[in-house]
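Single chain ahead, by itself, as structure tokens, in the form predicted on its own.
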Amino acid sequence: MLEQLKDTIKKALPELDFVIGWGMGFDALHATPLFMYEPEDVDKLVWGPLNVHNLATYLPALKGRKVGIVVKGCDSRSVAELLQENLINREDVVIFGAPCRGTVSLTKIRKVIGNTGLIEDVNYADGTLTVKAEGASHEMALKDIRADKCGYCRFPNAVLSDHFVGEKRAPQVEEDTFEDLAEFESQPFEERRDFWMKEMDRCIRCYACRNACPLCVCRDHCVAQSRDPHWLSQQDGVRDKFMFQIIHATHLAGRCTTCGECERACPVDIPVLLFKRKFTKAIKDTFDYDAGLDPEATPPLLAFKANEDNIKEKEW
């Protein structure tokens, strides 16, 4: 599947200012974004658990350029709401889809193997990850270092691709139940405000969550660091942190495909997206709408309808 993509990119390419896929990073360990400006750049695109950034969040910097870009399903979704809001235009962007496994979560890995900066080798197959550290072999379960995301993934393939390779796989799961957010929503309140404390309390305001995400598009004029009006202080405090991040759910309510970057971004571990999974849920119930699943629908935050089909307020 691997050559088919390569070559249908090294078709592509003459057309196009440049391709985004995956290639290795600094360790065998480490996929990292790969531009690919010649048909050489190609012979390094790699595929598989390891390709866990959303490319799709380099888009909106790029409208007006001829690019392609190599999705699996959730980036997909976020090419689709970018479109949704005219942020990229769709003559411009050539998309290169293939079926998704699944994606680790280094943070699992870590905790398996310890220090992930002195990896000798690294292999997948057959759902298995092995991995060679300071001379020790550690054979893992895709399923059980995967990304969080990925045990509800309902899209495994691209939603939206102008050219798509590989035998397209079945879904994890039919509907997202919500579990994970169910569980936590079942502690008490007094437990779950700790939870948010302790966690935002270990918050260094890197801002790494809203860089890595496709949708978080206003980081010129971002609430955190606007003074013309001065929403929030760079405070070191529980308070300004915690509110940052609400405000980063809100302004993606409706538009946040649950791709988990924000997550997989965080360098100290902090489980943002269970901020975007409450949002999610709440436009689900009371939309019934998926983001990026249509690149001609109009989120339901961003219209307006004199009576939404599941707010009944005159019934009231």
Second form
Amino acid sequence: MLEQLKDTIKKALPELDFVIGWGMGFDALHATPLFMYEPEDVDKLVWGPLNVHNLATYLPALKGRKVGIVVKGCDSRSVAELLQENLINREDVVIFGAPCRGTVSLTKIRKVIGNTGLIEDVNYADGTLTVKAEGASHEMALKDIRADKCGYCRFPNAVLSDHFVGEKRAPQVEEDTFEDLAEFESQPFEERRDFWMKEMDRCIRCYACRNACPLCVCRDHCVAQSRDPHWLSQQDGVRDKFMFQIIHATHLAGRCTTCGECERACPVDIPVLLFKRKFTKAIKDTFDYDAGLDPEATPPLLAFKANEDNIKEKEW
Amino acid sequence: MKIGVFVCHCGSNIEGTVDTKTVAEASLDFPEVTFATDTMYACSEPGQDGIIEAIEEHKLDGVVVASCTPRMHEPTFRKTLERAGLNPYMFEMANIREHVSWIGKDREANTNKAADLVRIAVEKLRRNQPLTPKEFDINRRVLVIGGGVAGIQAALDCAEAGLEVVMVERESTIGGKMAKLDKTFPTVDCSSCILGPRMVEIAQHPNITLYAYSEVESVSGYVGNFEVQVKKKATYVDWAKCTGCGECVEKCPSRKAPDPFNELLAPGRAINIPFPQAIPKKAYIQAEHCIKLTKDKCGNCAKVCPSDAINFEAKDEIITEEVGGIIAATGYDLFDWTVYEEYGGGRYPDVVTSLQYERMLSASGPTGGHVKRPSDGKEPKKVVFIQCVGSRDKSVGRPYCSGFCCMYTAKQAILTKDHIPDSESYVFYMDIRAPGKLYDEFTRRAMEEYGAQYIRGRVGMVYPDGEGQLVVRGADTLMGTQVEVKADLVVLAVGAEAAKNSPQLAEKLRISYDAYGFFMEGHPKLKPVETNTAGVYLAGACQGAKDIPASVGQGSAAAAKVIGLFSKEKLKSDPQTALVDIKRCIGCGKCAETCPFGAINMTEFRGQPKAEVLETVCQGCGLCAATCPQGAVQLKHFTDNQILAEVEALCRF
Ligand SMILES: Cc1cc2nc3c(=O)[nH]c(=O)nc-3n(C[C@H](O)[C@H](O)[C@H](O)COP(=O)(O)OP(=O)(O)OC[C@H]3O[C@@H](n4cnc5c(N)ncnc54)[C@H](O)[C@@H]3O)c2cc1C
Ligand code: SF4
Ligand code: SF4
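Show the other one: the form predicted together with its partner chain, since we just had the form predicted on its own.
Full complex below, order starting with the chain above.
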């Protein structure tokens, strides 16, 4: 399948400035974004559970250039969302899709193998990932170390693509039941508050979560740094850090596709995707809407309706 | 900045539970406050003069008044500032009456809260910018929606004052409910004799364009410059050709169609002219009952029409009208009384509504003015009237009084005696409400001269006795007994409710409506015909049930408001609008999508797409500001920073 994908990209390459995909990074466990300009570059392409990045994040800045992009199912939803918001032009992007079997969580792997030195080799087959490092070999079941989002994945195949290679896979689940969220919310308020105060206290305000988010598009005008409006102070304290996450999640309500880049990028492993899960569920319950499925749809928070179907204001 | 704070006593309204002197003293500690005092009535002439003197003496450049709701007096104080030479927007109001003194009794807590509200106002004022309104031209045409007596009065007054008037009426004729009435209280003069000539005037007045059988589809724009889409519903008759001769109605074989003008008392024809004095007197086809339009057979009307006016191909048409002001006069509809199982829930033919009874009494009605029982066509000798059906009854969600039912019931009792001298009338009532000129005398006449028997009490049940009569059983609360009256006919004084689709129309007009769908006036006492949307006015029963004299009075009042508005050279726009910072704007267009008023234009600046606010269209709702992810749109006078400063002022700990 990978070969077929490479051939397809090579065929399309002459028409494009470049194609973004994944290549091997500094070791066998870490893939890295790959910019393919020449057919030789295409040979470096990899596809598999290590392709953790959502490459759609690059697209808004490339608006106006003709580029190709390789997408997993979840990444394709970000592309759909960017198209819907006119942040990129459909005629400028060529989308290459392939069926995804799920990606790994490097955080979970690190928890198993610890902080090793150089990774010598990585193999995956039959649902097992084997990592060789410092002479030791670690075997892990893929389902134990896969990213949480893959557990409730409904779209393993690109929701939109110009070229789709390989056979479409059945979704992991038919319906997202938000069990993770329900479990978290079953705790009493004080515990949840303490949890977040503790988690957010670690935040170093690097804004990696924002920078990794494909839909954080305010560029130089992010509220995190702006003085006018001055939503967040420069004070060091958990309140402003927490406030930023709430603003981030609010700005993404109805737009976020829960690709999980924010949480993946966080260097101190704060589970910030949970905030977005909360909003995603609220949007689903209130508006019966899933972000990033249809570039032509009007997202509920970007439309004005005097009477919302599920918000019975008059009965309040 | 030098800020002055004025804390009003409002007589004892505020001073009664707030220590205004302490509030004033506390204010002196707030940033940039250089002067603070309490004052008896800030809005009175000496109160305003005191503010002006303080501005001059202390060289103030901003003022906070802590008093009542800004809805009433913000404009007053802005003018005061203007007279003192300050920009009127360098002003903030803290509402320490509705938000403090009227809702709490604890003087100390109230005083602290009042001081907090002043602190908030001060923090906001510190970030205010002087604002200047823009001027724009007025389109001196007015739209009147609804051609009942209120709308007719408003339209004629405007037209007489030289304004061009567009009238949109939902039915095929104007006249509203009054056209259906036989006689009118308290003078018992013939309704169509007094209304008819006014309807003709509408048709003939050179300044009035009438769209009957039409509805307002959408409204955009703003005071002085509205754009209105009017949907002319297909009548299937070319009104330019139709002479109203009625040949078609005679020959129409579809004889089970509803006849709404006659309140469904008798079946009508698929093609119909509501009544002889209809304006316009034109035929229209009710498509769902027309044999030609449903089954492609018949076509009789087309064959007999001497003017070749029938057109089965007709389609709804949308017409665009531009106006500067709008008067809503859409009246009321009757409550659906069939929810009352105790009155038979609509199963007994001889239980009729008051409006059906008016049609029975009317010479142009289906019985030619002879009162006949719907069941067997016999003249009733005993008529029972039941008042407050769907009025003053919480159990059916209609707690309000419809106002005119007591009076029209008395009228109908009188008319019953006139029509059938050997008849007896009984009226079940809760209270008699007759507070108009000559009204109480009128109800007395019904009792004393016309012998109507008034029984104070609710009716518990109406049921057929099996021998052609109805038994009306109720309480007589004055006698403390149960009463039973055998009736040939029962007339229900059905209450008023908002006209159908009023909320939808209100939303198009961007005006408020109450829990029952009646349109909300700007102020219950001081702005009875204004709304909270500039340029939109109310007349008649659409604002709440009212009788003809009151409806006509409001028609004239609304006309006077429009004439006053149009007498200005130019209008000033409210400068509290959204503003786009083009440095920040990335041209994503989200604001344009959410703006309910179409006030955002996407333009280009140096090749980059940018949003731009049309200041005269913007209503300052702030949706765009909340939507813009970049924070590139800010609402002038309500910037994020001002709101944040207010929050900070409140949450200091
Ligand atoms: C049985 C009965 C007897 C009465 N007798 C008397 C009496 O003797 N004396 C008295 O003073 N009062 C009487 N009244 C009260 C009287 O009917 C009202 O005061 C009067 O009709 C109010 O006039 P209006 O123009 O506000 O409303 P309406 O008469 O209701 O007129 C409203 C008009 O607007 C039109 N319309 C509604 N919605 C729309 C829309 N969306 N678009 C366009 N057009 C629309 C309607 O078709 C109608 O033509 C009586 C009422 C009843 C029920
Ligand atoms: S359509 Fe013709 S027949 Fe019918 S009323 Fe008009 S003129 Fe008369
Ligand atoms: S504030 Fe913004 S959204 Fe509201 S009317 Fe003005 S431009 Fe439109």
